[in-house]
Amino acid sequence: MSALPPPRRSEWNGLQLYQTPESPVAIDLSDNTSRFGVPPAALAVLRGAEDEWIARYPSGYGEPLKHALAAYAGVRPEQIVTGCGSDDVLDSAVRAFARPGETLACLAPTFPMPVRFAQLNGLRVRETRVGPDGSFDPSALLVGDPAIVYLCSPNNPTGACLDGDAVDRVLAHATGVVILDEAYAEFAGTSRTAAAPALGRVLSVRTLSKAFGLAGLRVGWAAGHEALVRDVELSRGPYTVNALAERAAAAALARDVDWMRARVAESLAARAALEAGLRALGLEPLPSHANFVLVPCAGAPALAARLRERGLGVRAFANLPGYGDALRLHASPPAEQDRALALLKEALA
């Protein structure tokens, strides 16, 4: 047997591991998670975990969690699919709805993971530019009848809600599946999740990592027509949501929705303060409907490195299409955010 590793799949050439921060920092505003606490009902479940939950497999496809999510979303349980974070749902959906050689169409810039999953599965990727106000050309997006159209609203990393009329045109004319990533819907106060099952070809992807503050438990989900959900589950496989996460998430959905909405209100107030603080430093954040802001800023990668040396983590983008270098920061409680702005002021100087 050869001691050499097998040849890499050609479509993987150029791909690298997803980059995570190289070291912890005192204040981390880089990942768009919630800094406003954890749902009390979820914490109670985790603290009261029973041995049997750990020793046995969880439900195969998240059946108990599906019922809780369906009640929250206003759909039926059979119209819900769960996964290990929304990345898992997106990955499974890309495999389910496109064959190697087919096309995934998306906007640029946008959340990079669907593009990565497309490359891993041998798909072609075609991008259409999106404006800071969420405007885009739906006709350009639909050229060639792509197998999958991926839309993220509010869009990450820009924070804008996509133009509603343009999204409607995509939904009306797409011949493939439309994956509508609504991870930040709670902050925007609007979503198409409840309507997705009736649209047939639309999968609305959501998460409990953002507004619900459960990023560490990795609970993602989506709503769509039963046939779409079935195909994603065939692609996904069983047992991807662990037993503790499933129980904690179901408890939060049953008892902590009002708590979550109060934390969202805090986050939006903090985002407004963050925007004002950035403008006071001579920066101009883009309008946002999420819990973060994107700030065009020359030399952003070097600035982010100086901030990390000072104990502040932010996400830096180099040559972001249409925007150039930029920083992305998420909202956080006042004391933490004020300190972050002070560190940014030092680093800018």
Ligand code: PMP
Contents of the next structure:
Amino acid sequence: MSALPPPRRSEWNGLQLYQTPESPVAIDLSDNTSRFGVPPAALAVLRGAEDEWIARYPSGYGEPLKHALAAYAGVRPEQIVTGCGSDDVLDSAVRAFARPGETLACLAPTFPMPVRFAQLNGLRVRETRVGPDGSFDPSALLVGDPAIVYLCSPNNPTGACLDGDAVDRVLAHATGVVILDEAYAEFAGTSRTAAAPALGRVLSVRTLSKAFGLAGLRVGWAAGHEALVRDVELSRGPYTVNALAERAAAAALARDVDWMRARVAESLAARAALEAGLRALGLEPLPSHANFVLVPCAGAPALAARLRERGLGVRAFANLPGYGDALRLHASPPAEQDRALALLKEALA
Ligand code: PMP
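Please show me the structure of the same protein in the form predicted in complex with this ligand, now that we have looked at it in the form predicted alone.
Zooming out: every chain and molecule, the one shown earlier first.
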């Protein structure tokens, strides 16, 4: 008997796995994580892990962590949803708020995962250009009343905060759900998270992977109206934040917020040095409000491959709409960053 070919959803044709680095490199500035240490209270919790935390399930929907996040964000615990990284929150939200055939509207270029989640769910995707200063046309974004508008501020990979007036117009006129991805809010020093619940249809999505330096634990979260966050929870199963991560994250939020703010200040100083170093090499990094910069640079993919051979990982983009080829690098402590700039100088020569 010959085996039938495995069945496959037609929406999945042509999809590739998310591109993650094939092998570790000595200096990895490719993923916008923090190189400035790990919150001490979180580390202490992990080192003191108890057998029961591992043998038992964690809390169903991260209830203790919701309390810690609510205190951090200035909202109520029932206005918080947690997830296995903010990718998981975005995935669940896209599933919750649009039916197959409906539209997700977003800016281009932006963080690609929501577009992928939209494709997986059979949604149409409509893109509107965003400028290097975060400017965009809100009416173009809202054409056809999309079921979901995805906005990212500061925007990955360009780095700029989105124009505030344009975001206000989207929030005022969208008839669907607005997912506002604020993964880099701590670096920008501003967010709409506390305001989101009162806006009804706005989900402010955040993460502990960036400023808090906890990417390996995979803890993401969002704030919004209680009915909205409940629908995100309904769209998936329980236990998405593991028992070690939820305890470590809650400890960091309770005791390490000042520590995190000090690391953000270091990261911003390092980003200024990175920008100066790139300019000294004749490059023009775009203005950034995050812990990374985007540098337009012809032949970026080949350059990134040469850098990888020398032990430096950076993110390369080929032909980004409106920007061309570009490299994205995140800030890191002086010794590592100086070495990275020296390797870049060599590879450019
Ligand atoms: N949103 C944005 C804008 C990001 O850049 C990233 C990570 N690259 C994420 C969400 C996902 O982060 P995580 O799943 O680690 O929370």
